[in-house]
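Given as structure tokens, the chain that follows is alone and in the form predicted alone.
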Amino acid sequence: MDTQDKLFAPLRLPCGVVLKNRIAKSAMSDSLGDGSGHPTQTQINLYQRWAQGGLGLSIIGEVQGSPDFAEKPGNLVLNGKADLTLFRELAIKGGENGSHLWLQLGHGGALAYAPTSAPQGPSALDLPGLTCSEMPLDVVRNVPANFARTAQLAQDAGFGGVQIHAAHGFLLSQFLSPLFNKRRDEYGGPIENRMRLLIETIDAVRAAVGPEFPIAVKLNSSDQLEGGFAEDDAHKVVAALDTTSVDLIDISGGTYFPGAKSASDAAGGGPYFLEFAKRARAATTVPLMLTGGFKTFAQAQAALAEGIVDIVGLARALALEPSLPDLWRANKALTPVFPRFSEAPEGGITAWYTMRLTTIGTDTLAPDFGDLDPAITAYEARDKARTDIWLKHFGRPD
């Protein structure tokens, strides 16, 4: 089989679940939600897009299962409230083309959208940009319950797997952090507690799905902090869930902590973290994708064919281009060509990587990329008027 091949070629995760080839669009807090909750059209189109464009996966990023903890007022809200109409509807249309959409499961924790939310993380924090108090024990305790629920509604609802997100700064990935977890009972101190509630909402959303629902984690390789969650720390956690039902482990870094610098900064030209997945992969047994600067075929292949991950996690590249794998497998756009911004702003080449998700959802894709000013503008004008849909329809939490 040649490299190309392996790219296209199937894959059977543990669950007994096939992808059809190893090209993922990796989670992305794309703001399409309707300020309710709620999926909007643009959102559904988005989807299908891809799904027409050939990837075998897809992840929907940071689906919430509760309004109190939500990372943006974009966020989906799958919870027992929820009308799952427009949600069973982006679950058929994301699944077209025998692709796989999948509901990344979120709790923003410290990093809660503070118009909307009243942050809580495994420690109170009180840093330049960052308030947080600390969550009481009895909530850590129920949070592998309320992500099970998710879990369940997302299965009810047509999905195809969920992703457990235990990275990039928000809840889980603030446990398993030594720099955010100051806390002195089980799940503070050594990694082993560190981890626990982790491994405790794995455990909970298997009960929840059943042994032949995909369940995906999300793990930072470090977060990029000094006296954060670092390399070692989380080599331990991936043989942790080497032990459990997981069927995907996504590697990735960085974190969203206010000032911290994002993967893409902090790690040179990609693609980021490959030397981690190698040690992973000596480590576990579980599928492993990796994310995180995949910007060529060349690279993505050559991950895959040197053994090093399962499927290659790209995010930007779709933004781009949104039928990048049928492209790949036709020979075509092999080196697509990214914009590139002098003086952005902090989040602003976020901001225009988001709107460009909107031209995909509305049909309105220019052929070149357009000014980085317009698009922050438009980004900050919809996480506003989100945000008055968002309290007056849940309310602001006590």
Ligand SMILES: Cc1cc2nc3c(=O)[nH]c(=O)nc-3n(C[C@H](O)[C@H](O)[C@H](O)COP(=O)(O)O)c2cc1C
Given for the second form:
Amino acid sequence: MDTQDKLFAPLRLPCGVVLKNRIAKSAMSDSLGDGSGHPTQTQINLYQRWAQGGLGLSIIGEVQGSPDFAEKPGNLVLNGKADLTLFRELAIKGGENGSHLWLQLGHGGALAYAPTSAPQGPSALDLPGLTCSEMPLDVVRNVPANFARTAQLAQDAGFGGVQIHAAHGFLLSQFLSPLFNKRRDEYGGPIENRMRLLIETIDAVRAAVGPEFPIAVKLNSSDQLEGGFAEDDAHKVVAALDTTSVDLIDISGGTYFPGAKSASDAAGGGPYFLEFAKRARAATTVPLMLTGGFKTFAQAQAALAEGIVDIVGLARALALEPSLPDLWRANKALTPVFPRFSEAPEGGITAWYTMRLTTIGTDTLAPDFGDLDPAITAYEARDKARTDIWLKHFGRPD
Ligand SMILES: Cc1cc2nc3c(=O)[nH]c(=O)nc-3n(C[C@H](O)[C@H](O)[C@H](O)COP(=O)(O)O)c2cc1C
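Go ahead and give the structure of the form predicted in complex with this ligand, now that the form predicted alone is out.
Below: every chain and molecule of the assembly, starting with the one above.
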């Protein structure tokens, strides 16, 4: 098999589900929910467009089980109160062309969007730009059941799988991090305790969806923060995940902690986290996905050819060109052109890419990339408008 074939070879997951190729659209919070936690037609168009472009797997970012700890007011909220009609349409259209559409199950925790939340993390924090209270133990103990309920609804609505979000500084990743997690109960202290909530969540989700439904975990290789979740601990988590029923470990890194580095805002060369993935490969037989910094066909091909990972995860490259898998298969667009933004403010690049997703969903992709500032302005204005809708719909959290 030559390496081109490898990228387009099917992958059988431990649960028995087969993905048609090795190219995944990594989770992106698209900010295209309607403000009441339901999908919009623009969002459905976006995922249909990606499915038509030849992806094996596509993951919707930050789908919340509760409106109380959302990452953004454009998140989807999937719980017993949700109307499943548009979720079902999203599942069907985003799953066209043999593509798999999964939901990433999120909980913002300490980083929940403050205008719609009273953020709670593993421990109380009062830092510039980040204030949260400590999550009470009975609430912590309910987290796995809440993730499980949303996973079951995802399955009922026709989605192909779920990804448990334990990366980038959101709730489950905060529990892993000694910087966020100073608890003295069974969820804090040594890494075996800090990973307890993640493992319990996987077990609860598996019990809810049965043995044949894919479950992935997105895990940081490191938070890239001094005193945070570091590589040695991350390898212990990989070893523990090896003994669970997960079907895929998606390796990432960085956080949205104020002032910290996030992978989606990074401008430099990639792919990131390759060395970590190599070591993880030796420690687990669970299929590995690597996300972050893949820009070219040659990079994707090399990561697979060297046997380091089983799936290549792309986020920004697929925001630039939603048909990249089909183009690569036809030997085209092997080195996509990325925009370069000098002096982007924190979060600015991520905001630009989020607005790019809207232009795909509305079929208004312009021939040039457009500037950063108008994109940031439009992004912020939309979040503000959606916050008003969210608060009217869900009410203000206590
Ligand atoms: C607009 C945007 C939104 C993102 N939202 C999420 C998200 O909801 N969940 C997640 O795990 N990662 C999210 N990410 C991070 C990406 O999945 C990925 O880890 C990161 O962008 C690095 O990959 P890339 O270099 O291929 O873009 C987002 C990235 C972008 C650009």
